[in-house]
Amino acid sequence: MAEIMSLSEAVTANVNDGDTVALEGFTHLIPFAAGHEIIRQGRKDLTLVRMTPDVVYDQLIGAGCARKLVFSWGGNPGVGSLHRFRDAVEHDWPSALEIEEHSHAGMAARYVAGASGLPFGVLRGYVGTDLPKHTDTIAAITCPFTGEQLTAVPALRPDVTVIHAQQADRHGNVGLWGIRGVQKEAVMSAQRSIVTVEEIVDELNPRVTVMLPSWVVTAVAEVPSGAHPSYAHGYYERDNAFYQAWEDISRERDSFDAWIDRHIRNTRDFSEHLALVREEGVVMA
């Protein structure tokens, strides 16, 4: 049954070097803060996986927690390039990063796999593209029924899935709503997991369409504002001044680490990360 405690107690349970952490959320939801204290706590050589690589992993890669990204789109999204992603990739800063490519549906199948307790997953998809030829977990399959020629890709089972989600009751039963990606599967198909959430209830919200109950959750921990700047449905907006932000703050090595050290590592939690953020004038709409 899940345990509620707080996020550093969390990490500290569950995270360990050299895991395969698992990061989900899809354009909301986004757990930022449990990747601040991934870094915070100084974790390495870690294999980052995200269907959709964004500014969180940009700051993961960059304070040197990872050795290799498995993922399929990656990018600041509505801005530009992850500039701490490109600089390990092109230039091993601020150490080698090994890249596993996929799509977003071969990602998909990949979790849905994982969390059926299945080998691989199938799906029509990477014909035509170069992707088989790069990455060595993309493979043909026939039908034994139909002849057709699929692609099979291997069950992700994460060491560790981190989801921000809206609430949570006292019990550790998880309620998500607004849009949703591929959380549900990705912590289903992890041997253990971390839910930060808005807050906790003592019922959840009935508009509640995605449930995970407390026994398929590790860890459950309060993180108001948690998934900033990305937004949280019903909770807060998007930041978009933040995301505009990151474009300078993360173009050069030395800026980057100042922001690090001043937001992260210097830090106590995310709330300290957060008050920070609003008296630099990046503010949460």
The other form holds:
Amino acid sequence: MAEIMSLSEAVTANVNDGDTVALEGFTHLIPFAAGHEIIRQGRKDLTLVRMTPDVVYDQLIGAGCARKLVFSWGGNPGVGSLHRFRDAVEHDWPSALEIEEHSHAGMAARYVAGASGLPFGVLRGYVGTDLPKHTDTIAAITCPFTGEQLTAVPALRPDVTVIHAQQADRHGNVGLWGIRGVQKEAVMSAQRSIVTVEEIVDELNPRVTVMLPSWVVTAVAEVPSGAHPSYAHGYYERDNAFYQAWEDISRERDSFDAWIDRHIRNTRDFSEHLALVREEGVVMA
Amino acid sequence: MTATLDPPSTKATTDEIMTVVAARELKDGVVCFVGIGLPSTAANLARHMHAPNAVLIYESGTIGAKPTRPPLSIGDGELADTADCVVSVPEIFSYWLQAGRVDVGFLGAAQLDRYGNINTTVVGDYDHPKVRLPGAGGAPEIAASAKQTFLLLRQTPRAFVEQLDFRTSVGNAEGGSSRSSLGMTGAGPAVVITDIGVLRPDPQTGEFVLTALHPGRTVDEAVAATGWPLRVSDDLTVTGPPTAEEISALRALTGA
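Please show me the structure of the same protein in the form predicted together with its partner chain, now that we have looked at it in the form predicted on its own.
Below: every chain and molecule of the assembly, starting with the one above.
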């Protein structure tokens, strides 16, 4: 059964230095509050897994939490580059970042294999591209029934997966709706999981389309607006102005460091962070 | 509906011409897997003009999305609100794309070669990149499994290169029959639409050839913007200029 606790307790209990950690959410329900708490608690040497490392992983990488990144698309959606990700790959700042690079279809197949208890996933993919030359976790395989050449990718099995959802009930059953991404597979492929939610309710909303029973979740923490600047369908919109502002905040190391110190390391929790962001009025929150 | 525009605003920008010409390539009822940016704008313009029954699929899992404005990201809430259905990311790539249910994949790129192979991964050496780009995303499997792909990018010597720094997604491979020997289910790139004109593949060699220029653009400009010796079709045509209706619908979409 999932234990309901504070986000700070959930991260302390479940995210260790050196762990393989997946924060999922496909543009919707991105667990920013949990990412911030990992930075606040100073976790290091993490292998970060995520299909679309966007601003939340730019923050984790720039803050020095990551040793390795497993991913398929790293950018600021609709805006441009992730400057901290690029600085780490191009100039080893703040430290070298090993990368294991896939396509979306490959990452999805890897999560499905992990959630299914299989050693690998199979797909028609990567053939004729340069990805297999640089990524060891892509291998050709022959179908034993038809003789077709296909591609195998190993299962992902994170030590801990972190997602954000709209609701949990008082037993820790989790419900989400809207764009659902790969969160169910990411939770079910992991050893442990943390789910932050907009609110804990007596009864889950009937709009729920993805349901994770309490007994497949490790910890649930109530963090209102915990996906900001991403969005939570039915609760608040995507803060596009923040994504655009991130371009300037993150471009230089100094401005990035100052932002992380002021807005994450020197705030007690996500609600204080949000209050600060709102007070500065730089971005809508 | 007859749109009337003040003379200064009737002049379309190069991005607008590209988007309008790309939109015209989409037939009504087409099932189109759409990337963000210009492809998304073009697909939505087509839906508002001649292709009201086009089915737009975004990789976030929204099938039949009908956004009123082009979204900033491929997972904006409006896509889910207006979609016929919302499925998981593993499902969109397996049941819908890989199984062959997508007619057209609409892609952009940082680099393109003469065979329509594209790079969205790195500029320079992979281990010591000059510029680290976002990476593959959904593109390799869209390029492999969509029945055909349309490519949309600005034509410059930095983008239209003799040799890709990294092959992220396969077009006509090394030309000739090399793509079909890779066992892909989709036919590959059918058209490249740029700010200068339109390129289509030579049916024998698979090499992209300039087949049309946008009004006012020249062959010399196209050749100068291409990093390989660009072949020009004997039947070179000129694309129809954007109509007032197209420009007005496009500006209503983008808020320009």
